[in-house]
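The form predicted alone is given below as one chain in structure tokens.
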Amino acid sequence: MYPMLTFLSMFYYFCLRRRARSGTRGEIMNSRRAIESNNRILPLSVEVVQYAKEVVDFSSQYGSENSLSYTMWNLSGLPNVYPSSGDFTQTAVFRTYGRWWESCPSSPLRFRRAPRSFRSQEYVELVFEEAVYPTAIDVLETYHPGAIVRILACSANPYSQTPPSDIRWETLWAGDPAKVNISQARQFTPCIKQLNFMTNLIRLELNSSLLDYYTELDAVLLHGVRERLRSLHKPSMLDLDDYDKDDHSLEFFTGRFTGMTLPEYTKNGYFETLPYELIQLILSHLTVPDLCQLAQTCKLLHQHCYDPLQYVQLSLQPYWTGLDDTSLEHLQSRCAHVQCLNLSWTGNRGSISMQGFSRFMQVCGFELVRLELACCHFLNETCLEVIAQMCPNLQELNLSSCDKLNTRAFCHIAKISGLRRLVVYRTKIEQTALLSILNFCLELQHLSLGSCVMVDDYDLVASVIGAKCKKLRSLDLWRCKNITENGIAAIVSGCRLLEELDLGWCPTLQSSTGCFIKLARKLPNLRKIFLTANRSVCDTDIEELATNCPHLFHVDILGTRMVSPGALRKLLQFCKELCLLDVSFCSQIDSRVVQELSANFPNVSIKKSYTQ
């Protein structure tokens, strides 16, 4: 009898789940259901199906900070596009895709010993109106699906007046990046892990490296119940344990095994006869958690695993879910010689304090050459002041999407005179601080000012860049709102070494002024040029690029109306290294032209987006 009851209960449960997934925002199923567990019938709450109410954090976006086109804000509320597919402005789109950016002059070197299980490149965090125990998550992907690699849930309720003292992140699902060869929109509904806490904060992490074009997301639905489910079977995502291993290994950072009695290393066979340098080389291939675990085996390996030379390069971004002040404190003794440090995504929601970060920098900052702090919302003015004081040898600083930093904080960067790479994309840096940085940081080679909306006069900034930054190799002015031909003239006259220039979505630049012709003639080393959404770009501009910039490998002229197929043929013929050309929404370049050019130049990936 009991097996029959179990079967009927499960059948009824799945029927209700199917009905729930067709619901709209806030719809509640007005039916009770029961599931047999341990020979008892447990009544469960009605299932709630809700769309995201708000987007609270994200790593990047294609759109502007002051509009809704291609921005993360489109992920909140009901679908705008689904079930249609294609390139729509009403969707959420991240800044980049594919692997082309790895070949750009501005691309930094990868950190060594990153765990293979960490694949995430971008993220977005969504809040739902009601906290539930999740039973399913639907992500509506309307263009180039397959980028989602991890879905997480947080125990903190952003709407609660009393935040929990212990904030936990749990992985609901994890997988590999994929290239899904379908032209239709899809609803991505992976099997998720059951939680022992309620949540209304969901995080999607993405990796678009395998995609041919930008991935576009339309909406996210959270299915859940108000009372915890008693599972009839083992969780379906048993392999999550393997994925989470590196996250949970943070317990080894916190000195949990400090009091252990380690065995002597008097009987280690031939291993202890190996040269010290050779053992160090072998251990350099281990991830940081693996080092921490290996250190617990014997005193010999403890000595090797705690050697500061093993931590010259240290990326803690993969462990952002558990990194806190205690973790940094126990890493200090091992990081005396750290030169490259990645803390991106870490420390948010109070897990790292200003005091904890400052103490770590005071101990470990002197030899730092590279510091990655993208999306670190715990940073404040004091933190940047400490960086400027304690990191005299710093050459690379990434503050991408640190949009909580106040405008005064950036003034301290001018004290780091040896900077060669500075990323302040999507920050509140203002003109005064930026001009100070440009006047004192004369070694700058890579500068990213994309989506910096607080700068009032980009022509003035450009004039200082041209006068002071003679070594500049890459400049990102993505969505710069007011630069004109005068600013471009100053840049190309003073920065003759430029290889990468992003002028995408700069509406005040006009081809009729000759600024693009001057750009092409004065920057012969140019390898990447973005003229995205500039409708004034014409055949003459493209032909000048073809004649004067033979090393171009990436050109984006999305949205131009005046470029003909003939000009593109000349560009493709003259620029033998060209590998990526975006002509989406170019009115004179239809699909037939793209097919013809692709056949004649098979080594070039020619992009032409579509809508259905």
Contents of the next structure:
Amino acid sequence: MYPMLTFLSMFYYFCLRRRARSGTRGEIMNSRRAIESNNRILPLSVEVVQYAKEVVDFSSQYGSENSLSYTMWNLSGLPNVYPSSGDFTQTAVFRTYGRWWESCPSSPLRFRRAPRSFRSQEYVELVFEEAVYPTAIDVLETYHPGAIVRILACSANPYSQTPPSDIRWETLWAGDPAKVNISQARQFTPCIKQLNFMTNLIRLELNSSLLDYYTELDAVLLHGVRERLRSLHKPSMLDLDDYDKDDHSLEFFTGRFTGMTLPEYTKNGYFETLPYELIQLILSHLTVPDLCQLAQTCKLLHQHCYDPLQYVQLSLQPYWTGLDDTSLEHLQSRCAHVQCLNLSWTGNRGSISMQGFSRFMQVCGFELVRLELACCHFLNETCLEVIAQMCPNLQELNLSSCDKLNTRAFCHIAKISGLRRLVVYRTKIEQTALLSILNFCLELQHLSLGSCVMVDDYDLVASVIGAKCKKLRSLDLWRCKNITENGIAAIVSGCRLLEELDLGWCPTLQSSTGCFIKLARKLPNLRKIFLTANRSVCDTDIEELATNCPHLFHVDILGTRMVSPGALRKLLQFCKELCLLDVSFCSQIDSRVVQELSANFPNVSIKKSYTQ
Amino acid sequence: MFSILSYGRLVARAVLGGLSQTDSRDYSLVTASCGFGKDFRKGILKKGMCYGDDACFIARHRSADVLGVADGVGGWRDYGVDPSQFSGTLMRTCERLVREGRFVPTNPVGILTASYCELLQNKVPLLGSSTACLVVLDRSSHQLHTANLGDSGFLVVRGGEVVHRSDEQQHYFNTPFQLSIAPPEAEGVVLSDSPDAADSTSIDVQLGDIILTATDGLFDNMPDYMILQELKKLKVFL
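Now show me the form predicted together with the partner chain, since the one above was the form predicted alone.
Complete assembly follows, chain above in first position.
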């Protein structure tokens, strides 16, 4: 018994000593954890939660420039609508949704060889006050959620005084576009990757092709910590989805391996006996980074992969995160015969310079037929001058949302006399440049002047369009603030081939002048007519469209009080090809009417938005 | 007539060692609002600061405090339009503009113009009209910038006396100047004044001043001496 007692008391003594050394129970846990993880104990980092301070860039918006309604401005700051859901003015809305715009006959062909992982159609960039290591991102979606497909973070701080030397974009999360069945607002909080740099610049990329109507975003929250969490449980690298694996292959763009000499003795076996054209056909299914990687395997494939015929259609938009002057230089040798080039979204924040772009154009511009430069903020007047000089065969030019381009730059476009498609949506093009383009580019078939706020007199522009653009097939005059019935009369008299006309949010058009009746009577080939938010559209106008334009397939008459169900019924009966009809906020058309019409005309998608 | 009482007091912040009249600190407003619709029986609970057909707002920003009232024109009811929709949306939009900082304190007419333009950007086809009266307290310059369109108005009371009042703007009896959005068929017929027609003034204010903005429901029913009597009951803390 005594040895037992002694043993017990010694045991007890040791426990007490141990406790005294380690303090409370809590600390015991810590010290055990410390032993397990082999690290020092770190203080718990405080989580910082921020709303966006400012929206710095975006690809499009529904609302008017400088307005508070339906514009990207609403994405910064506190939420205004959440948790309510509905179509409210205080949310951020993009210009398009669904596949309607893609399915128009005027829409440009898609680039082949797009990597399946790149699904983004729109983007918005937000800056937060303080740079943190992100731990979570919440996006408050208040209407038709599900459009977000990618979230990225940038290492550059837009508020810092010194320009950063090396700008990196990392994908925090990527996913497929979804169509969420719940109609309520939701907070979207995907599981994001851990970053090893601090960031206060977040980019959301969206694809709303599956959605029934415009998606609307209210606010974005960034949760982060000031000190990097050293996780106690190290997740294995295989657990995390590597969203940037496509981007890693961008290193091949920069030609790190061009210096290597490939060994002479490699033989390709039976592969060599295949005809040249067949190998080219096989390779034409590979995406560009794969082509670059394949080129490093052997001399034969190097020759094939560098064949300029593989680069006739080149879309570099999916690789915007890594594309820079060096990449362009490396691609130059292969791109002498490029005909369709997509550089949309690339080159921002200094990655492509004017010199780099000009050099590329000098080598590769001669056979260029189609050039996409949407949201390319590196462009300046000299770049456009180079394009005009070096691309004599250019037919399609997209400068959508190049809002940093100064007005004089547009004058050079008039030199491209073979131009068939011009998109200057949301640019600062002025009247003089526009008029000179209209006077010299007589082959224009597709013209987009949406939200061009610097043009003063749209009636004058319209009269020149009517006089000169006889081949015009589609015209986008969205938010052209002061066009009147005179302008419409000029357009419909002159452009008899017109099939698509967007007159959304043009408040100065009055139905009482008969302009819509004239429009319907003079444009029998009309397929798309948008009269969004024109409060004067009435039954007579709808009936004239019904009788005179049997090929209509997209119609938007949002927000008029004067159209009755009877007129709509006539429109639906006469226009057998109709597939989109937007009657949101039309006071005489309630949901019962919409239900009845949808039942009788099941091929037509009748849209009725609500605010609740 | 509908009435809204909205009074503000000027109080300096964080006083440490007494206060002089020429205090260089930022001024701010201590605010309250109240109102009654004509029809007590209806008991419709309107969202936000809507009383009957009238609406008001109080908004604060780093550079200024802003008060506003709008009197919805009741005649629209005969045409099936709810008059409070226009005035309410106008005031809520002004509040948003101020909160987001999209205004210049010295230009209250600019706030009205911007707010009116925003109403036209709404997908919902708004109809109706209202008067509007806005007062902006410029915190650092200690000035009150005002804009008044129609027969609403404001009073500045100092030491128990009215030191400043706004002027009424009327076309003819019971037809004040008004901002309006008309249906397209009535475009030329409906009275619609431009926001630029608003009267604009700038007044120096002092600590302890009481600023009252109200629609004609107050001014038509209570003579000055009664209003001053009520305001005397407010204790002014300096």
